[in-house]
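Next up: a single chain in structure tokens, the form predicted on its own.
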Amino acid sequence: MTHLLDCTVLSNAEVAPEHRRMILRGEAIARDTQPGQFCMLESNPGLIPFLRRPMSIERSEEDRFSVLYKIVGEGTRLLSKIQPGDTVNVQGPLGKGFPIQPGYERHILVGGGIGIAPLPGLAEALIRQNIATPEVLLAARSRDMLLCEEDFKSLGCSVLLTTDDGSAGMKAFAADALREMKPHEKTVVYVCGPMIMMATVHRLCMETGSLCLASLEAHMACGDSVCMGCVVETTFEEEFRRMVRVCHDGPVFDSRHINWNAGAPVS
């Protein structure tokens, strides 16, 4: 059930250079959320900028839900001036999270930079089911950008870093630190980052016959289907359902159903 509500910030802290996680409390939107979802944040109470900021909701608990975000527009620098006490009015949960799928023997999470953020509460969620503790891989551009890697550890998951400058862990991109990995048929691979990205951890997927779940990320103006603003490509036979709506129809997708050669809308 989606809500429309006045959000108290209680924390907006910085966690890497230009990346933030603000905690805010909204009973509703935490207690209907399930991990993969997202929601709108209004940036500024005002007309600009005029739309909403789409956020995956990277925790929620109780009262309360996290989002993580990078600085990189005046909608996300309006965002990282907010203080605690202020409040934010959000829109969520919106779309369809990551289906938690308890017949594998793996479970491999694969967060690229900012993309990271919607994988903690899937981990927290395997780990509450009793389906698994699972198996991460952070990639980011160096070190200082690696994002949630402790709390990861504090969940008790195993965590492989790589970085594309060798700062930390392996000096690879995430698809080759993933065949090191080994997946098989009995694992399943939950990635969320750039896009050239996921397109490669499908295609490894693919080779090895592990199940890949992507979340997508897309521009999007309204988030709830109206706008058509997020389409995407899909590998669907039939013409009427040649394009999927990423706010609807996912964020997350099986990777299969992803035309990943047509591209997609990234923010």
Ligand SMILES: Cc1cc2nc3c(=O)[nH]c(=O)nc-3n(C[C@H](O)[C@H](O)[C@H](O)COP(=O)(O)OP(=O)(O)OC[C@H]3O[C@@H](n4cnc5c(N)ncnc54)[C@H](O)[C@@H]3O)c2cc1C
The other form holds:
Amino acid sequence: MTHLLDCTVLSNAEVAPEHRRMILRGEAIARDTQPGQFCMLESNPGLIPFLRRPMSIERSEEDRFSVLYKIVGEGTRLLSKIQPGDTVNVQGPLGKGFPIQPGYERHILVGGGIGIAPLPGLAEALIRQNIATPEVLLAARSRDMLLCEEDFKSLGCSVLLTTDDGSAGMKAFAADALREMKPHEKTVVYVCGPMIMMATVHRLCMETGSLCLASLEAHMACGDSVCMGCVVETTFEEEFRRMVRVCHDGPVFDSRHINWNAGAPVS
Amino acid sequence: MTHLLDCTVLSNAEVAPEHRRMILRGEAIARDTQPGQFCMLESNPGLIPFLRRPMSIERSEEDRFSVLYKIVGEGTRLLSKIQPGDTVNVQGPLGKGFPIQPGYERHILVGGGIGIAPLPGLAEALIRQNIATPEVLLAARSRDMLLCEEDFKSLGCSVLLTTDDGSAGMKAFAADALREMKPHEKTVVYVCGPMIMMATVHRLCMETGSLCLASLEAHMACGDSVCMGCVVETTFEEEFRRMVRVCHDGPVFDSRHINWNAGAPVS
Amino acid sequence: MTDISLKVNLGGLVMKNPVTVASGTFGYGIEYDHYFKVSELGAVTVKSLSLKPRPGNKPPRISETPAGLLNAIGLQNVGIEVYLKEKLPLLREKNCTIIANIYGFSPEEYAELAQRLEKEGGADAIEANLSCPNVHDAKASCGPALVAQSPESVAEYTRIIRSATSLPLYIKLSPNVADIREPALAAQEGGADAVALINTLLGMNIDVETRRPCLRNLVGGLSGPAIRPVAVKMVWDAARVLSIPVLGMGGISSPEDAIQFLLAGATAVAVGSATFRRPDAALQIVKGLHDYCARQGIDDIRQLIGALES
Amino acid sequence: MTDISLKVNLGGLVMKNPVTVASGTFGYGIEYDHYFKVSELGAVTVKSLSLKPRPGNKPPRISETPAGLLNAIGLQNVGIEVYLKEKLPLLREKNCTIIANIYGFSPEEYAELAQRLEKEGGADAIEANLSCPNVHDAKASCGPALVAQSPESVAEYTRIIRSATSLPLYIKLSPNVADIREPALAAQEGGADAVALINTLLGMNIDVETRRPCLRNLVGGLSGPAIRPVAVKMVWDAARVLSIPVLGMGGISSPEDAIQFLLAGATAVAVGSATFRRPDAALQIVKGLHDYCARQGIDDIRQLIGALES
Ligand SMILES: Cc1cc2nc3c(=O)[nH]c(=O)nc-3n(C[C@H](O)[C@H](O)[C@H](O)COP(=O)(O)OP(=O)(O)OC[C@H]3O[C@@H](n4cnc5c(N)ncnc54)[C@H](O)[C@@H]3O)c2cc1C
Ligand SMILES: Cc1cc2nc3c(=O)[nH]c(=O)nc-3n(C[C@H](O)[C@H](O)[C@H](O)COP(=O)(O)OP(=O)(O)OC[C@H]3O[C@@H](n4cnc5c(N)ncnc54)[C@H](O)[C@@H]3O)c2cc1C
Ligand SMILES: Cc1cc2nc3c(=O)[nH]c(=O)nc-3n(C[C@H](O)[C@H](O)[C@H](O)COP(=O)(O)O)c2cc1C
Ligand SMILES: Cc1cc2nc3c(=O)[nH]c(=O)nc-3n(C[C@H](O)[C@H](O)[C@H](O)COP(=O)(O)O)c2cc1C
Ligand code: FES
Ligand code: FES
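Let me have the form predicted in complex with the named molecule next, following on from the form predicted on its own.
Then the entire complex follows, led off by the chain already shown.
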């Protein structure tokens, strides 16, 4: 069930350079959220930006939920100006989250950059439901951009780090690091990050016979199934099933259903 | 000399319901301002509103100047959100202020509503230049909307009040109250307020032979003489002189040059 | 408070208030019934329906611009069969007044769509979209590639669709013309019961870092508050020469915006992109119209239609 | 840092950088010389000049809209005599490259203006405004009342102005057409050295409290960021079919906006309404273009012209 709620901002603090976590009070949304779902935030009262901003729900608990975001443009800049006590209108939860996969032996969470946002909630759910204590692979540009490392550790997860510049963990791409973790047929990989990273993780999983569940992004207008704006190309044969909505059929997809050669959906 | 300055906001406090005074630090502007001049304020970093907002400079002193404004729409609402310490880009001083008239016996300042904004600075200048201690007539909707009464009194001005609802001073229109003050040929009336009020004050002055200097408003795009957007119709005979720019030739005009029957320039 | 009537008649369709949604911005009409009772709108207008399901254009399909957005959806839709079988029953169950927007690749396809909709009770009125900017190859679409850009074609298409249905028929026009009165009059001559305007303005946005167009289709349709002044002007132009009513749209995001369209001559209005910002925007506008009438002492909203004082 | 050349040639006019201002948004070019050295712009374009001084329309003339504004100035200007006598010497003294925009009520008036400007050294290039939306009675102006809306008239006017001057001649076109390529090609055939586009989009804004139009002239021209996507699209359309260059404008308010126009095919750009927001907007855009080139490793800005990857 999706809600449209004025939520009170409880905090909006920096977690890394240009990265923030906003905690919002909104009971109905917090209650109904499944890991991997997202919400649409109104970043400002004015008309620019005109559209809401889609953000993964990081965690939800009792009457509150959090989003973890990176300041990249006007909308996120305006979000970053919001003060505790202010009100933000939120539409959510939206989309289909990570389908929990009880039949697998190993559960690996791969987060690249701000793409780790939906993963802490997923880790919690896997543990709470006694499915597994997931292994976590975090990739970032550099040490100071690594997010949530401590959060995962305090949940008991093993955490492997990679950075582009080697300032923490391995100096490697996420897929290469993942290869060293030796995923197999009984492994499910949950991945969220840049398209290019997800594509390589998908290919590795196809090699190793692992299940790969990828959380995609797309430019969204409505975020809620009515505009047909946010599609990705699938591998489905029938022409009219080719384009599926990230906001409605996703954002999480079985990576085999995505046409990774279609070109990045977001320019 | 007009300047384009990032000014630091020193305060932005309520002075009456929906009315605020913003004090800004901007030395060049403060130094060069004449009473009756105005400035163009950037109300927001975004593109809505797209245009700056014209505001009379209330007073200027050393390195600072103030504007007194009423919250009426999006631009002034955004101005009201600005916090002390924030920076506002200001273009000013602009236009021609009140031409000081030493040859007159009586100097009456008539301010209606937020129209009193440019008058405190004028009163100060008249006193400082030893021309006169002006008489002041303040008109407002009701008692709580009367602005600057104490400021004028502390300058030594006599202050007459009128309100639409009689909650302070006379229950009368400004022109009727002014009539009771018996302006004569040696009186100069400086007036700023709603068009309809200024038109009646103008007519009264024509009756009594007083000089009437009116500070007009107009919808402005540039505020600084290049767009031809802010004109008022004059009584000049030559067709091509008929339209004059409020931002450049005004905002203060000898009321005899204005065609008061042209219809309100601002809808 | 006295009773205020918001009822209007849009070319034979009685609407309990003058507010519908714009095609393509509200799915098939029932998706948002959990945000508000969509049957409280004067009507719901569904996404353009074609004979066959269509996959639409490749992504990205959306790009934001100042106070607006470009879209290049390319009419992705489930097709008339699925609409009739799966969507219509839900709309009927909710008691919605339905405007079915249709798109065809020939006048005959439009006629067939209209006929089937009427026969199977699939609509209370039909809006023929003769003005979609996104179904053509972008490199060709800069010219008068739209039916709505040729008054002759508008008249011809309208006549053919008209002969296929007795439902109220609206012709949706494009703002990408020099004189909106020409296609509007052509629609009227062809037998339309109303014209709907405006569809989106052709536009383009470029990512200067990658030097690529933000939309895969290069060109898209501009909607949202940015285009409102253009839309109001066109409604005003058209309403003064037409004897049939106008359904106005383009950038409406507040009750005041909607009232501008009514004053300019629209009999009813459609709320489009504003729904993306607020899913219940259309309902809030119905409420705002009521409040405005109450404040201004108007007991019948029809008093506002064309009431611009000029 | 290597040397970066921003120089372009706009139909015979060498500009040290591709940035000018849009006519009507920068007065007679010298007013803002105290904000920045206006001669640092590629050129200054002056307010439309007519043979006689014109008082323009009655106020209000300006109305703000989302991310834009409507204007109905009606070409208030000092006339060519005063321009030559009072404004030109100042522009020359400052060493400005001058594009003189002209407006006439007949092709002959345009020709006379062009001839006098050339004879008296009043311009380095001429921009003929065939597309002002504000000089007609609003109730008549909804139709193709503008010269620029008729390709035949554009060709005819261009030929006649062309024969009167050997200065670089730019024809300024209107976006209120179905296909911008038609008037653009007509201008080229008529002998223009470049086309300038876009002028403002016709629009209207209504004050719902008073039920009156916000502009006394009812209708005005829409400019500002809101129209940028429409302008970029038209530049792209025109540039692909023309062999003469395009001067692009419409909603440019940042260096990135200007680069969009270059990538779409403009050889130079004009900054209009953005100057109202920031008097030195045009100069900031020159600086931003330089920075972009430096960042992207481009040593000649002409490499960007039409370089959209599509
Ligand atoms: C389902 C979903 C979940 C998301 N979750 C998160 C999250 O948890 N944390 C987070 O920081 N970001 C998340 N994003 C991306 C986030 O929505 C964009 O970064 C944000 O909308 C940018 O807004 P802006 O105005 O700051 O930037 P803009 O000025 O709009 O754009 C700046 C850059 O961001 C890109 N961008 C803009 N909108 C989107 C979009 N909808 N999707 C992808 N890229 C975009 C643009 O192409 C551009 O390169 C998510 C996106 C989706 C679709
Ligand atoms: C020379 C000059 C000096 C001014 N000095 C002051 C001052 O000292 N204090 C003060 O509070 N206001 C002053 N104003 C008016 C002030 O500029 C407007 O109230 C303000 O721009 C409204 O902006 P907004 O976005 O809040 O309202 P909007 O949403 O733009 O408009 C709200 C209402 O205000 C009217 N309005 C908008 N712009 C103007 C304008 N430029 N002039 C007149 N009315 C307008 C509109 O018609 C509308 O009715 C002055 C105007 C001028 C031209
Ligand atoms: C994402 C999107 C999809 C649209 N799809 C259609 C469509 O299928 N058929 C149609 O006639 N108009 C379509 N339109 C145009 C709208 O119905 C409307 O005419 C236009 O958006 C202007 O209104 P607005 O500014 O309120 O959005 C679409 C608009 C948008 C933004
Ligand atoms: C206030 C104003 C006055 C204008 N006057 C003229 C003019 O005299 N001649 C002309 O050719 N264009 C005129 N224009 C149009 C601009 O030159 C330009 O084509 C248009 O505004 C689009 O650019 P912009 O969005 O950057 O403002 C005027 C525009 C504005 C806003
Ligand atoms: S964003 Fe509108 S359908 Fe997905
Ligand atoms: S506001 Fe532009 S000339 Fe006065």
